[in-house]
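Single chain ahead, by itself, as structure tokens, in the form predicted alone.
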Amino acid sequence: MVTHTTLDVKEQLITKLENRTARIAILGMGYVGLPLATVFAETGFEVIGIDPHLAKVEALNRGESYIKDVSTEQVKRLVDAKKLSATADFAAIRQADAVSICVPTPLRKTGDPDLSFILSAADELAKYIHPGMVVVLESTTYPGTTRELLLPKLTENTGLEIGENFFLAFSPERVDPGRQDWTTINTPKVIGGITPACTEVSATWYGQALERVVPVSSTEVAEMTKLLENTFRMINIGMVNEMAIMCDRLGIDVWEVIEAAGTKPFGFMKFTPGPGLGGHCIPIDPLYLSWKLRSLNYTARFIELASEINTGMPRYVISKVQDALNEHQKALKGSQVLVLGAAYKPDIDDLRESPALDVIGLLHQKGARVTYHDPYIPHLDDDGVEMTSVPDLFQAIRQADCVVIITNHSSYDYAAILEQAQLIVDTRNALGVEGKNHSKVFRL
């Protein structure tokens, strides 16, 4: 039986939001943090971002952005107004009404999920909460997780009863990073709460800044909408991706393919091959579901086809880079081989995850004398490779026994590319019309 204790405190914490002088803390200022900091910032909120990283506080207290979807003016505005700023101390939790969690979960080498940011900002969470506080989940992780691991947290020893004086809910991030259309602050928001008295406040909270809310019955539908989501797409591009093998196998253009089938107005979704996954999302959230299922001994036999495809797209690529090269009479080892983008998409500087580096990785292995390009993403250093993008794009291009076309910057003069490169693997059908059947282009 709900008591009028209760009703103050959920009431009175639904005015502060309501009436936007609740304090947010938003605990992770990465691609997620700061879009969801600034838009509750331009509503009117005062907004704290804590984050351990000090160059991150340090450049947001500035009034400098480090990600490419948030202006610096826009930061450096709201930083004036005093209606955000950044410190590393978690302290400040002391301090706020509303926190949302947006840390990383990436997967370990192992392919179990990594649970360590959350599991770190919960127990710093722990030392700082108070009655008539509201809690949100955003990092993407498997059905349970709000319930099972985070609610114990912040309840045991805390003096905490949720749905009482404490509320707790999940609502995945629906980050794409460099999209102008969707956005932080159009893109429907699901939130789903451990109790209906959680769910009503944090749909209250995000509803101030966001145009739709959509509340779901329970914190382990949230989280599982978010799986089916970027499942959805995993499996389907796994799909694709194997279209493309098939279609080479058997001597058929897969992008005239592709663009015939898009003709369909109806029962038909377009998705394109490529070399493999990348970004925050993809490549990792369906394998969180899969691994959840294991422990329950069940197969997602979905899920693991798909990705044992899409993980197989980059030594794919290699072999389409060692038959281009043994047209041309050369072998890949000792060859000059240009990687043309190394983001994980185009238009973007996000290299999480992305198929370029396996591509790179790949033909260090084969002995290539590897360089790369990419206008977003100046330098990389990853599992010990460091390596600069080239100074003089053309003149690389002209250098190399081969140019290999991982990701389709739209600032890329791909005309200009075809005439100066000796030999092009495109694998992502950047070269459209001109490409095909040309005598020095291999398309996947």
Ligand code: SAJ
Given for the second form:
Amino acid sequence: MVTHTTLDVKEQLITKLENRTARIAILGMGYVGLPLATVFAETGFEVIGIDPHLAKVEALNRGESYIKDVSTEQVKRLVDAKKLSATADFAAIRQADAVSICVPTPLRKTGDPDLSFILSAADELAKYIHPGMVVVLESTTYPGTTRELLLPKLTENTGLEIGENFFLAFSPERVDPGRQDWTTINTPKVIGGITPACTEVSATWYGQALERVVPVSSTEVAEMTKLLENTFRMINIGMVNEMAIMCDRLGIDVWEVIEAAGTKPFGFMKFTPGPGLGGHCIPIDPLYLSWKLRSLNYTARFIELASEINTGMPRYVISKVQDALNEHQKALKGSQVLVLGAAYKPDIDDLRESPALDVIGLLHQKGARVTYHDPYIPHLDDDGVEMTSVPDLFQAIRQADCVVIITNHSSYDYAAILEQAQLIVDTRNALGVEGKNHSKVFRL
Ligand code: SAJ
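Write the structure block of the form predicted together with the ligand for the protein whose form predicted alone appears above.
Complete assembly follows, chain above in first position.
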């Protein structure tokens, strides 16, 4: 029931959001939270970033960025203008009017969703939450999380009444790390509330900073929208990986097939095969959906099949390396293999779920002598095996019995690599036409 006071609460909050006097708190200052904080701060809001990692808090308060997509110049300017600050103390929520939760939603070792970050953020929020607040969850999760987990934690024992003096919504992040053309500001933002008033308040908030907000009817629709987006990518990548395996059996060049199919101006979207599926989103988010459906006695067959194919790609790459070495009468065991590129995709410095780690692990298991090079990843720890990127790339290339291109960073001189390597397995078609039909190049 909307009473005179609750109408005031909602209207007062909307007014503060519209005149940007509302104070913003962002929980989790990672690759989603920091860009979002800067976007709100740039439009005049006073933003406080809350993160348990003191190193991040201190860096931000020194005016330094640790996220490639956010410049230190921008952070310094916003911190100096007192529009952005950071703290590890969740009590700062007490002063906030609007809170965005941007914490990780990884998988446990068992493959089940790990909601511990969302739950601990909710527990902290429940301590300091007050009437007249709007909370938006951005972390990718299964449909129902906001209503079934977050809502009870934020309304039980707090006396808050959802949609009347407290507003809760879900808005999926759509950050594509490293992308310059589509950013937090200009990427349309889907947002769905627990109640229509929740949608109205949260859409008003985000609409003050983002170019386009797309309100939907519920938090479940917003949660499912994100899962459709990422499941779409995972399944199509899995399909094209299986295409690569089938073309190999048929003796057909899958890269030429994909290029040709890509000339279709409608009804086709190009994906390319690779050594596996990396990143903290695409390989993981769809498994939140299949996990939820299993609890409802339904098997999400497309997701499970795509996941099986994608996770099998590193082993398929190893078989290609063995075949390539075999052409040089060499066994994989004892051969020197150089892995080129470790990040999960080109031109970024992120190792999370990178297939390079699986390929390196499998090469070690097979007894190969493994080195790696990645201009963005100076060191890596592969299940306890500490490795350092080789200091002299072309010396390592010349010394390698086989070079495996796993991540096609644009900074590599592929012509020189082709010239100086003895043998190359190219899992990304990085060598392009020069690599096609070249006697020392094997491709997926
Ligand atoms: N990959 C392929 N073949 C392809 C495309 C990608 O093997 O045709 C691999 C990549 O090498 C990488 C993985 O899949 O290992 C994921 O790649 P991605 O391009 O989906 O990149 P992410 O995970 O960094 O970012 C994605 C966003 N990417 C794009 O939309 C292009 C988007 O799906 C989400 O906004 C974001 O995840 C997220 O945060 O969910």
